[in-house]
Structures are given as C-alpha cells and as structure tokens.
Amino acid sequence: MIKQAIIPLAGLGTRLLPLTSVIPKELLPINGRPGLEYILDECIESGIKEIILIISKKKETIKKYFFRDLFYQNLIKKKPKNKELKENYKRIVKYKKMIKFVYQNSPLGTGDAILKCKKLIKSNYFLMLMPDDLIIKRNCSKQLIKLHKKYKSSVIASMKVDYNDISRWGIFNIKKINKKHFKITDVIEKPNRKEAPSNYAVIGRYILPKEIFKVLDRQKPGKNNEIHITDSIRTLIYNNNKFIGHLFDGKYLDCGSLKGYINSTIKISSLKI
C-alpha cells in the first residue's frame, strides 16, 4: 500500500517574482486558500498517511504556516462564534500531524531533492506529486495508486502537449496499451521538437519505486548541472523496470507562471469542486 507522499517545495519560485521575494509560491493564495493547501487534501483524499514536504531554509515560512497554533487559539478565544476561523484551524492542524519537513538549500534539481528523503520512506513505492501542478475535478493521485495496484509498477501522469510547447515538459516515448494507458519506453527531459518522441508529456504526478534512491545516489547532473528525476526514471526503465503512463481525467492548472496563477485562481473560483 502506497501511505507516503513527497513533494519538493524548496523551488525559488522565479517565474512568480515579485510575488515569490515575499511569500513561497505555495502559499500564495488561490481562491482564498494556499495552492499547497490543494496539493495535500489530494493526498489525504488518496489515503496518504504521511507527507514528506522539502523545504529550504529560504522557505521555513511554509513550515510556521502549519505551526500558528497559540495564533489561532488566541484568535478564537476572541471570536468564539467565528465557525469559518475554527474550521480553518482545525484543517491546519490536521496537515500537521501528517506532515514531516526535509531540507535542500542549494538548489541542484528534483532528483537531488527526493534523494533527501531516502531514510525516510518506508515502503517500495511512494507517490510524489509537483505544487505548480494542479489537478481539480479528479483525483489524478488515487487514479495513480488504483492503477499501480493493477499493473504493480511506477505511474506516472501524463497529458498531450502542444508540439510547440514540446521543450517545456519531459516527453514519454510510449507503447499504447489502451486509451488512457501505455507503457513508457523512455522519456526525454525537456528536448526539442526534433528531439521529441511524441507529445505525451510527464505532468506533476508520480507512483516511484523505492529503487530510485540506488539510481540517485549515483546519478551525474544533467541540464543546468542538475539532478533531474526524470534521468533516474529512464535508468530504471533501460534497467527493465516497468513504468505505466496515464492520460488523467480532471482539469490540468499550472500554477508556476504568473499567468498561470491567475488563470488557476479564475478556474477554481468559477467551477464546483
């Protein structure tokens, strides 16, 4: 069973400056509630126990948003018909008790992010989920872990991208299997249009296997001189290691660009979920 979930945080946020100078992009607001805040209540609903956030030194103010409790009780002694207030508090201090904080203050890539997790992670797959990428009206995390339970291997989330757009994501090459469902024969960090094998592209959640720690450990840096996850995967695939991809149900927001921001703040404020 899939129990813990790790996302990395320690991001500098540039693409949302000057927004990002003040306050971590995973607090910034969407729709009266901060973005993470969406990221974790997936994991909850996902039947996720723990949750390994990463942080960095620059960013402990996410840490202090789960830690304000004499705040809130000070607040509520003074308002103690605030329904809204009390069910705010509440909601925080039940992120609280899930959640355990890992450090990585230089900033060299999501693959050296997760190996920080190594001693923490308990069973031999985890669920990683990206904050820039918000998924609404689904739930892309448990349709992950119900595929895992039937094919026994890594997932990963995966949408079709723009061909122009092709050098912003990591891009699959794929065996069809049905669908909603291949089987991922490589995948390609960030390449060019002639680079790119088709136009699946890898979207910000992930079913990994424990093994990925072995492959991390000794991995080289890539583009930009950083550890880049998507590597790590493809050694385990050239090492015969099963991963399944899967064209996710739901509305895709990407929050990592200002634009974005305001557009996913727009989408959740207008549509039920």
Ligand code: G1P
The other form holds:
Amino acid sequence: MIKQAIIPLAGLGTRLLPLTSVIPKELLPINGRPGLEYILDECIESGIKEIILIISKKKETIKKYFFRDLFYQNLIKKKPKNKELKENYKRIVKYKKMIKFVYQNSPLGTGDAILKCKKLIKSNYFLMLMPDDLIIKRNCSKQLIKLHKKYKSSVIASMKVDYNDISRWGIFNIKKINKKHFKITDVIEKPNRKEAPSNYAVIGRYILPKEIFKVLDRQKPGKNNEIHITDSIRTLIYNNNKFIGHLFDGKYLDCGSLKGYINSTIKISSLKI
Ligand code: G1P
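Output block for the form predicted together with 1-O-phosphono-alpha-D-glucopyranose, input the form predicted on its own:
What follows is the entire complex, opening with the chain shown before.
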C-alpha cells in the first residue's frame, strides 16, 4: 500500500523571480489557492495518509502557512458568522494533520532532497510529486497507484514532448506494452537532441522503491553538478528493477515558469468545479 508521499519544495524558484525572492513559488495563488494545495489534494484523494514536505530555512513561510492556528482562532472569535473563514481554517487544519517537514538547506538537487526522507519512509514504495507539475482533470497519482498494484513495480508519469524542448526534461528509453503503458529501459536527465532516446518525458509523479535510498547514498552529482533522482532511477533499472511508464490522462500545467503559471491560473479558473 502506498500511504506516504514526498514533495520536494526547497528549490529556489529562479524562473519566477522577483516574486520568489520573498514568496515561495508553491504558495503563489492559482485561482485563489496556493499551487501546493492542488498537489496536496491530489495526494489525499489518492489515499495518501502522510505527506513529507521538504523545505529549506529560506522557505519556512510554507511551514507557517499551515501553523497559524491562533491567528484563525482569534479571527473566528471576532467574526463568528463568517463561514468562509471557518472553512479555510478547517482545510488548513486537515492538511496540517497529514504533513511533516524535512529540511534541505543547500539546493543540491532532487536526489539529495529525497535522501533527507530516508528514515521516515516505512513501506517498500512511496509516491513523489514535483510541485511545478500540475495535472488537472484526472488524478495522476491515483492512476499511478493503480498501475503499481497491477504491475507490482515502480511507476513514473510521462508525456510526449516537442524534440525542441527535450533538454528541459528527463527522457525515457521505452519498450511499449500498450497505448498508455511502457517498460522503461533507460532514463537520461536533460539530454540534448542527439542523446535523447525518445521524446517520452519524465513528468513529476513517481512511485519509487525504498531501495532508491541505498543508491542515493552513493549517488554522484550529474548534470549541472546536482544529485538527480533520475540518475538513481537509472541505476535501479540497470540492476533489473522494474519501472513502468504511464502516459497519463488529464491536462498538464507547468507552474514553474511565469508563462506557465499565468496559463495555469487561466486554465484552472475556467474549470467548472
Ligand atoms: C525534474 C526532473 C526531470 C523531470 C522534470 C519534470 O526537472 O529532474 O527529470 O522531467 O522534473 O518536471 P526540473 O523541473 O527540476 O528541472
């Protein structure tokens, strides 16, 4: 059973400067709610019971966001008839009960961030979500958990990308199983066009095995001198661990760039909820 999720949030958010010099990008509102809440909701709806948020000292506002009880309680006392206020507080408390914080104070890469959670992961597999990747209309994590049960393996979300943008993504080498699923035979972090074995990209939803911590322990820095989770996944694949790729249903929104962030707000606000 997949009951724990990890969300790395210690990234600097340079693509969204100058806003992110004071506000963590994951708290920027998308249609009135922090982007992070959409990711938390996806976890909760897919049956996750504990969510580990990896933050840094510079991003403690994220922690504060969930721990403003006195502020809400005083406000509710002053405005007891305000239903919206009560609902907001209730929602924050619900999240607060499920989350744990872990610190990554130097931005050494996603692999390094995940390694900080080593002692907290209890089961053989866990879910990992990248907060820049928002997937709406369908719950991608739920789909991955279903596939994990079917294939009894690790699973990673994927979508086909334009060859001109290939170096922005982790890219899979694949062996097709059917229209939606494939066996991952290799993965390369941000390859150039010539190196890319396909245009099937890694999208930020992963079901990973606990063994990855052993690999991460010894993982050397890769592209841009960062410790990449992709490189450890590659080692696991080479050691015959089964990894399935899933072309997810639903709409992908990139919240990590200004253009993508604006587009996400437009797309989400036009949804009928
Ligand atoms: C990370 C991963 C990359 C993946 C991408 C998905 O890159 O390293 O393999 O394709 O997320 O969004 P980042 O966005 O941190 O550069």
